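A lone chain, given as structure tokens: the form predicted alone.
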Amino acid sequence: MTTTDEAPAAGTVLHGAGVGRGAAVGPVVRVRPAPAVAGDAPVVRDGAPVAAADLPDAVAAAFADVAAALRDQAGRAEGTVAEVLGATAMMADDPALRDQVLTAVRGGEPPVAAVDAAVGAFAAVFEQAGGYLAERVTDLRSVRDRVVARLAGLPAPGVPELREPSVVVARDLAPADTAALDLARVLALVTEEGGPTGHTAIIAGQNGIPCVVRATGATALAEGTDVAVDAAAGTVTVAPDAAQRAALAARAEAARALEADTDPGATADGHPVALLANIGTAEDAERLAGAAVEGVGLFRTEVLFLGRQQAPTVDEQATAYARVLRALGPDRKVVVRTLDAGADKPLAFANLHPEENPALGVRGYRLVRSAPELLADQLTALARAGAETGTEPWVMAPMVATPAEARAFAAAVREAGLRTAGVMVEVPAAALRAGAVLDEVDFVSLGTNDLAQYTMAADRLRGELVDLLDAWQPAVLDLVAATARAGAGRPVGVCGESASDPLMALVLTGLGVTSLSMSPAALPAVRFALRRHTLEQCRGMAEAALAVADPAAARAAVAGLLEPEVRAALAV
């Protein structure tokens, strides 16, 4: 990573998006930067430059080098990251990408313009689309640094390895760099680039990780500086003094106590609020085993799906989906999300057209519409797990816009032998009709990251609109209020990113809602909050953050209500 800014100076504080409320001081590593090869450099293997004659052959095997690569990566990894490499191997195995580049190659461009060329148009398309597909234009510009080093020689783009727990500083990380992590040595993660709900913060929250996200002036750090990344402040300070030091630990301390209680999630006065675990993958459930989690309330399903070029099997499908469930055991419930996944997340097997608007296309539930098998494979194989494991799942579709689509999607999964079912509120149709929605199925979840981008018309993946996408935006908590009272009695719970803000699970609980999922690392200052305050005290700042006119306020208003042991513990 090269920059022409001067590093900046001791003391100097910068601002981002923070994600989750850790803090680590540590000393900075910079991720490699891509390889700067010449459009006109000559291709090398084994040392030797390539003939003219055996350049397209040469494309070919980096690409293929490439995707191999990174689905050995992908094999290796869990969770997220294993979804998003995956995803990128099938980028670096486009056929359609590929012979753009070899027709460019055999017409006498040179192989290095040609790859940089055709990315550049992917990535147009890409980021004129909008949604998921924008987000993977970092690691589409992954794949051509990858193919680019390969042709030329060169190391691959990346994390250098880390000798000693450091601060891994970055312009973007690329899923690629992600999986190269060793997260036991990652104090924590700094980007100038990306945003709080891109696949780089989503890695953090999920393994407890400190992070800011658009820090301006990262990439000018100095290699080794120590450096003090505040996730609650969204602040990275240049050599903190002792007195800084001194104040994060103390705080980290405290957080570490706060895992010490482990009973069920319940306000002060002992309302019962569900505290659960959101979770992509297999393994992911057998690390809760031991944990102090009351279940799952979102099994992320697509991690089984992308990366393929072959739907998995009932069989294959059936085997996963009950070592989650065993894992969690009869006594704690497993939420499970259908296929979240479409045009804006492309399946090589299910044979979707392009869409102009992908955010807005055949995603989701809507995934009945052009491949109806999907759904019934999915529903078939997490009966079959039930019955297995004696347990019943839960079994939510995401996507959902109106009664009709709830009431079809309930008769599916009791046709297949499943007795509960809901539905993700995603879409503000759905939470505007949310009485009726509850009308035709058992429970719903509000995935607060999709509704605030649809309600605020601002793209989640697009970094420059985190305030528009801010989950205390009036106008989203008035749809989860909206949600919450037509729930009357009935389960609604949240499995947003909203839901980890000790803050924000105040006030969801306050509005009515009766379940909190989110990554395991912010079950404990979930829970301490919530021990802390009565329902009466929840309601209060419920009627806080709904009565003023900007996120900003809405949060002042809440932390103002909050115990003074609760500010003092959280640093509110």
The other form holds:
Amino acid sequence: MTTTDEAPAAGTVLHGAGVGRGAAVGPVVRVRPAPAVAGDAPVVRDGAPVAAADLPDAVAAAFADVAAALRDQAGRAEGTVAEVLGATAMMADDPALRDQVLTAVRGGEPPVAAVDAAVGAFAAVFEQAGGYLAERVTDLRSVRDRVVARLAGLPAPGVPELREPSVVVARDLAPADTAALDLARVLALVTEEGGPTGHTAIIAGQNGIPCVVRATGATALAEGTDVAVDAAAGTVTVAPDAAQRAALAARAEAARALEADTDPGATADGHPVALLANIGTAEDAERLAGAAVEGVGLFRTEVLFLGRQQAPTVDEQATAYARVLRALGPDRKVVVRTLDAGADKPLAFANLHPEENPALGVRGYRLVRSAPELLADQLTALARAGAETGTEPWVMAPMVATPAEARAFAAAVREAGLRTAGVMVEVPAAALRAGAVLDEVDFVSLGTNDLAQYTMAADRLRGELVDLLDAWQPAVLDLVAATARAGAGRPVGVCGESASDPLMALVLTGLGVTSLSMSPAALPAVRFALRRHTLEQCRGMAEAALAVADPAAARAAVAGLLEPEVRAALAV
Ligand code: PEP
Ligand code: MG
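In place of the form predicted alone, the structure of the form predicted in complex with phosphoenolpyruvate is requested.
Entire complex below, previous chain first.
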């Protein structure tokens, strides 16, 4: 679909993909778009045009200034925001990009055109590579816009200062834009582009901000117009009427009320289902210190490795892991996933050769074939952190396909002096042979994001395939059911996004899943749904979901079996 420039009329409902379950109403603030500067525009410094001989210096200074400003912002930010800002600063600092521009400028090309051309060439390579790199194209373009604005003597593009609680609307938000946001004044985020695994979605999820991405028509919303953002429904309503506002306010209030229950996860009849958090950094873990979370079900360690030219040392890793273990304390389990590099998370030092199909290539645990020292060092660091803190982590490998891989991983874990080894089930082969996989390890954790991608042969980063990537697809549910059945009393968790959907959480419980790990903001609604249905009801819902032919019918079948109180509170 295309966008129109005409502002949508009151009552218009824009549709996109919701992130989280929150809702908010507030005035639109639009993110300042990229500067419209012609390729041959003059370079300006202190209000005066720069002489031709000084242009290379001015260009180098513009890159350096932009990198410094981004680093500065990174220094003031925390956690993932700081990490992604640092990565964007590194892009602005990248000598390959800068030198390509400088060579062109020394050859007589106008600076703005040279920046455009070099960024265009890099973006094409990133897009070709797909996955994580393709998602970084937004950051690359943000570097270009900032450098061009700097060269033209214009203010930096991005988010204006928020004077009141607002709904921030953008084509897409680069981490640099997001970091400039005063999150205390952000009621909701809406983007026309981006995907559910992009930066905007990650940052919104981490901060519990209602968010709708891929909202067609959002960039035409007029500044100051009130909109109602409903992440659970994936909708943005223009100038909502009083009834719509009241309904959303009631929903938001009901969501807040759910946070009061801090008991461990269990069904109404006391069947325990551990409710765990997904984290990416030590800061994420520290935020969980006083939270009603039974532990960490997925620590994505690759965040520590991203944007590096070399792997962090064993010492550096041990320090970071110890921080996480300490933050959770001795009584809460922490499941650490070993490095999941490749495909959507490529690392310079691990993924040395470009692959035609990186999602099907040497990624995740398979890296042990080409870079075994990465796993060995990580396990050494984890064992050291465990010894230092007195809390031993559970350790699991991503992208395991065969029982033999599971056996080899478990042996490596034990050799490092760690006792609890598991693997993720995110490849259909592992789900189909889950019993044999489980015979080799102590636990498994279903990664439904990748399991859906590989079951449905649909790239998880392609927003337009979101219908195929739905974890409610019966084929995906069949594989989850097969894995849970194979568990036969052994721990089978779910740590993909599907665990954060309260209805799916009930189905997963009915299928026999023993723990659910999700972004912490999603936890209260899942806990609430779980505590109001018995295990028998959950089993009935699982049966109903498996009995139908398509995802919408599966969800509807489960919705029809919900206790009325839950249906009302979750606005199903
Ligand atoms: C998954 O694939 O479901 C998962 C949890 O891992 P990631 O999203 O990090 O690939
Ligand atoms: Mg995965």
